[in-house]
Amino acid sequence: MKDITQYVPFSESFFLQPTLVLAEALLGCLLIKETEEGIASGYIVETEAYMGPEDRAAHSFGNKRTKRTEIMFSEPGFVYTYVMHTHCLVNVVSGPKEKPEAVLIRGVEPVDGLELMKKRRNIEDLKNLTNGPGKLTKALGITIADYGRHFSSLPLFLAKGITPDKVSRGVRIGINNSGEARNYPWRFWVTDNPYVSRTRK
């Protein structure tokens, strides 16, 4: 396992890309979390973009501003965590300030801290360890307490990883009640990677 100082977090400028561009650019990047238990990290292999006020699937649709969505109105690069069905999900705030957009991280390929991740998830099956937005947060130790941090600094940050050989694009998952937004091709994933969560039937 690497020492945390061997990683170089992305600068704030990395997050200034348009949301759809950022959602694809995040593929292959290292998502890293340091806790008292140790370091856990993974290559991002699946993301979904949520385009704010005009996107019926976004929490900030119609510029909805609540205690939960407040961080989405900040500058790009902040951590937006929330709980859904008892699972914590993690997003990268994107879009200009006061334009509440975000990218959901849906799947990662484990890199560092494999035994720690298996312990946290209480499973040995690698394929199911981090292939979903709630699975990866539990494995990496990402919690609701990370809300409002910035991905350019410890203990939760993003760093350069690998360049995917091929990227696929399609519709998002689990947003059936969002009208026409359910058909927007705003999900990106590393083609044929086993840690991609699933495809929509």
Given for the second form:
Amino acid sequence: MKDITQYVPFSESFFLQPTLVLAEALLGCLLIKETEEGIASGYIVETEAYMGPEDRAAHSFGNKRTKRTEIMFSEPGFVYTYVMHTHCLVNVVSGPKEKPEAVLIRGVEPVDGLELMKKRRNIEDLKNLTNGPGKLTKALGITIADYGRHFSSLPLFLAKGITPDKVSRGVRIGINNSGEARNYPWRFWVTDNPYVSRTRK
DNA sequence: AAGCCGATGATCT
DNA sequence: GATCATCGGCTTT
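Could you output the structure for the form predicted in complex with the DNA, given that the previous block was the form predicted on its own?
Complete assembly follows, chain above in first position.
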């Protein structure tokens, strides 16, 4: 097991880039969570941008401000977790303060804590361990308790990983009931990476 | 590939 | 109290 001190969290300035640029820049970055059970981490291989007021698919569409979306209105780099059916999903808040944008993390390639992740997911099959937004949060131990943390500090943070060979871009997954927004090409993934969740339903 | 449906909390009325 | 959602696992073609 690696020592968590070998990883240097990104500083707050990393998150100061336009949301669509950040969404692509996050590909290859290492997402790390430390708990009492140990460290688990993975390279991000799939993201989606949610562009706030003008994006019907975003929780913050029309500047909707609720207890849940409140964190989206703060400075970039904060952790936005929320519950979807029986799963917890994790977003990186982006855009300047008062601009409620975010990047959903949809897939990671396992790096540290393989056994821990298998145990949490209760499966052995590597291919299905972290290839989906609900799967990776369970594998990494990310929960709604992480809401409001910042990705620049422990126990949940982002750090330099690898540079993807090739990146693909296309429409987002699972937002079919959002009119025009369903066709916006705001999904990014590492081309041909096996931990990308799926092609569109 | 496609369809069913579980089971949860925030939000709406 | 009802509705709905950035899903996943399982079953059926």
